[in-house]
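Listed next as structure tokens is one chain, alone, in the form predicted alone.
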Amino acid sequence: MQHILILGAGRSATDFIQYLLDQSLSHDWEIVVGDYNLALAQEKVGSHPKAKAIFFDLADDDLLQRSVQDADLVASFLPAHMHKTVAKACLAHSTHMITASYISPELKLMDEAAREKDLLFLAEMGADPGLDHMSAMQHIDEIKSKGGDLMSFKSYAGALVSPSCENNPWGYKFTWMPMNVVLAGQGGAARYIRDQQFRYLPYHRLFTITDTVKVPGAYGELEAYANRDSLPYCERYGLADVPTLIRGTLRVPGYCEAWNVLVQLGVTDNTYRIADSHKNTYGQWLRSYLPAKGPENVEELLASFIGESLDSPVMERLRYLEICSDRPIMRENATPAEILLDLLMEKWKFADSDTDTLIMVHEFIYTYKGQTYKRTSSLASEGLDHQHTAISRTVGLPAGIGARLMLEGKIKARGVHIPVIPEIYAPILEELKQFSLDFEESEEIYEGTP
């Protein structure tokens, strides 16, 4: 009997926990569920006879301690500040670990003592990251060993409400992480590789430059904005000489536009507090970002600053979320970040009856003998109701099937790995089919710069 803990019951774990319970009688799996939340915990296991849900704090280092000794694979879906305490339990306790998030530096520089216990560290096993690495791949490497040479890649991805679901000027609702959607971008400057020149973009021009990309499905063509830093992917995709490599993030047309008045005139900034704010109004608010003189009412004045008609669809996006109103702003104290979030979770709330799609396109353009290719690959994936979205599906699935590969032995990689080896991505691209998780794929000969 092998002993699976899972740390963390929130939405991304929904489908993980699903697949893990689906296999745990045939396999003959224990599974322990760990939530501050405990009722959560319970909901997710119901009354599954392999399973059992517990009470979880981080902060207690014995229950922690406890908890992965009993464990053959530890999967944390915890908050990703948190996985370095945990596999720093893991190592001491000699068990296997796997989580969806991206590696830490903390997480990396346990590669070394991971191996010589004979332990797997699997890191970055969702959507984005993840399901990216593994269908690029998969790719990549099939392009190389041919002996075709990769000229241009590029991926898109983007958690996205349904088109059925639309029902606001800005095409978005929050379908994952509303904070992180705010801050989207902050932090340094998008870096990428175009026709062999590295680019730099800072956040206060990032959603001034985007790609217009075609995408399977009802959305036609979305636009997309550079995402965080591509450069490393150079490396981790074995394209060190590629001369074009982006990696961006998926909005509808027009999106951009409007949040970057958001973003020039500071309002999501995250640094500092915002002295007294419940006694203001928005609209009192977003004039102490505007210029001293002009028009007294707010919404003409924001108008004339960004140089827009009161009828143009970005004032009609900007016009939706109240945001120039007498509405009063509820939190003390908040940051301008605060203030704009509190705003947003009710305009771009996920309603229970709305689904979510999630979409990711990879374009490869290479050469090879003689001839240029241009290579599609793209997934757009429905959520099935309000609990099994297709961020939490796309997190869930590949997580679950990276956890049953490793407890029945068939990664024989050890150390701290994401999923861009071919032991690893191959086997869980060809189950995930089974879920309607299936790339399109498309290939023309290309007459295009790359």
Second form
Protein chains: 2
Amino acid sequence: MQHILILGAGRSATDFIQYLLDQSLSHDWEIVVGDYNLALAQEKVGSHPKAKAIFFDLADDDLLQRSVQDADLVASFLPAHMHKTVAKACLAHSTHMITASYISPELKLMDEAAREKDLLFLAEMGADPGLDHMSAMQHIDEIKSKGGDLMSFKSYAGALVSPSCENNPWGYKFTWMPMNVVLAGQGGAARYIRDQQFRYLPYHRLFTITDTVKVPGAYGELEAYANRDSLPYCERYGLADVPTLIRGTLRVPGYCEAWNVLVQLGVTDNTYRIADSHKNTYGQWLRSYLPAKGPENVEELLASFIGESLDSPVMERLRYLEICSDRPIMRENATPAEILLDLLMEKWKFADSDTDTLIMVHEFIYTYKGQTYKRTSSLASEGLDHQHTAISRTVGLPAGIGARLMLEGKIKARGVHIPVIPEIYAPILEELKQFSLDFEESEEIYEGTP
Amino acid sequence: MQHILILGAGRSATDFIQYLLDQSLSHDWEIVVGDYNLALAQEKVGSHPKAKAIFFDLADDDLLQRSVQDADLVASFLPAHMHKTVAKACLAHSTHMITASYISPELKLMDEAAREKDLLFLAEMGADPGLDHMSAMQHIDEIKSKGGDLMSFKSYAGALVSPSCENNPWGYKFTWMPMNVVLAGQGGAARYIRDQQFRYLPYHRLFTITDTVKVPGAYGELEAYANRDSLPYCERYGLADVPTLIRGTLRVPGYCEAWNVLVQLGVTDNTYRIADSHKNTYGQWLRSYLPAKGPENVEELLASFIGESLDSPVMERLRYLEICSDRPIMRENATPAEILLDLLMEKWKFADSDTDTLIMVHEFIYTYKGQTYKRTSSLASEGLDHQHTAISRTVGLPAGIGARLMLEGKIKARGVHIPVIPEIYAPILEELKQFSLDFEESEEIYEGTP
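Same protein, different form: I have the form predicted alone, so give me the form predicted in complex with another copy of the chain.
What follows is the entire complex, opening with the chain shown before.
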């Protein structure tokens, strides 16, 4: 009998828990799901014969130690900053660990200690980070092993509302953390390498430089802006000398141009609070970011500030947000980002009847035996419903399969890892096909400059 | 006999210590100057009969308590974050305190406790903050008391190299904290009120909107960009309903336009580090912030990016910095701001033979008996030499006079204060005239819109 402890029963754990519950029937597993919200854990477990829900509070160290002590594998779906406390308990009780979150510096430092105890701490096992590593590394390893020379690697991902549910001019709805979308790109320049030249793009220019990306399914083409810091991926993916490496975030065409207006105005800022914000309308507030001179009407002033006509697509998108309107601001002492978010939560609401789609596109350009090739590997995965969203499935299923492989002793790696090694990514990518999570692959001779 | 404890003997304390040493001869004072660098404290004290230097380390709580216990007044010229520890000791030993730094939230919270112990904690007693409050409030109180109605208050300050020592196209040298100049305006929008409209200006637009300000002396006219958050001054100066209140930082004309290029590029960012920065030249590094397409030559690429000709004044200023040159970057793993600072430290070096000048200009527009007036109050104070700089004098002398008034029992206020009350600012402004720190005043009937 093996024991699995799952900490955190929130949205992102839904399909992970489901997968392990399903698998537990054919394995000799016992699953404990712990959450601070016991009802949530109970709901996820239901009346499953091999599982039980418990109240879990990370601040209760006794409870943590007792829970981890009994487990053969701990999966942490707690907020990311909590993983290190869980990891320390796993070290103390010689228990393997898995998480879908970014590897933290603290976790990295546990590598040697984990090896010494013959343990595997596997991080970044979700969608992005996770599935992006797996699907990219499969091709990178294959191209390298046959002797190809990678000239360019571009990797794009986006969590979008399904095209059939698009009904606003932004083509966007909040399928995931709304505030993260408002703050996207803040805090340090975007960084990548293109044609052997490092590129640093400050936040106020981030949304002005976009790539056009062909994607599978009804989207056709999407736009991508640079996703934070791509440079560490040169090392992570073993591509120290690759001339081009860019990771991008996908949006429906037109989104970036319109979002850039909000960036230029300064209304995505979350670092200061506006006293008496609730005593203003959105239009009064927006005027504070616009030139003193110009039309009386705020919408006309905005259009003149950005040099667009009132009936331009970008103004249509901004008008849709009612950001120039007489609507009262509801929050007191709020930051600009919070004031903006309140409108967006309504305008970009992911309705119960909507489904989401996760898009992932890798573009490889490589030379092989004197010929240049362009290979594309793409996924467009639609959510099943509001519980089993594309995000929950693409986070939970790779992590779930990873957990199963660990319990079955099929992964020999020890220490702290992310899924960039074949013994991890290969069986996971294979099994994901059963869940309709399979990448479309295509390759052609490439005539352009790499 | 009264005892004065001065903590911190750095640059900004020079003229403060000097003033109190001079005054101590005619008062029954004993002065102790404590610094972690004992030699520095000894140098400032010399062989003065009424003073001694001690080693001081804030981490040594016994030493702190013993030192404060003996004192009637403690002056803290330590780094700003240390004042609260000093203030707590002052509370414990019923000792008055004075500092030239911004009042901190922690210090503010000690107001009631200080009152209960009949103590005065006087903060913001330097140049800016300090002299700016004093000189502004003298006029604000006078205009209010005669029944005038203030329509606009603009307050500008700048620490510049003296015009006679200007010999670079920026008209600027580092007379004060260099990194603060590189980071100026970062971290939250600039905020002010103009014509009853709040204005929030994000960092990437800060240097594009400037006021032109007439100043005394050889400068003639300077440019001002908005200085951080002006809005709290509405409350601090008792101007809750003033239609216009702006605080600005003064620079030589042309500086802001050229500095804005560095902001637009993104090279003033201090939030991320560049691996292997020392393996690049400045030109190679700068190219990372410029468009991929365009001229081969970095300087031409920069000119084309900003839409200026190579011989334009703005390009002349940028060329002077050698930011497009083949000079190697000397720092490893440096932030953009650090890389830039290394050049600026050389290009904007405040030479031993240079003097600095502190400029302060207040513009008041007010109505009185049906007439509108514009009043200007201006100071241009030049440093005496490299020790007794304009900054050291305008920080140290207001604080020194304030300390003397406290010791003489001439300030009745108790609790935590800044110098916005007449019993503090009036005698200080009067005595400062003896040190050639006197404001030029002018007033005229104002015909424009306020």
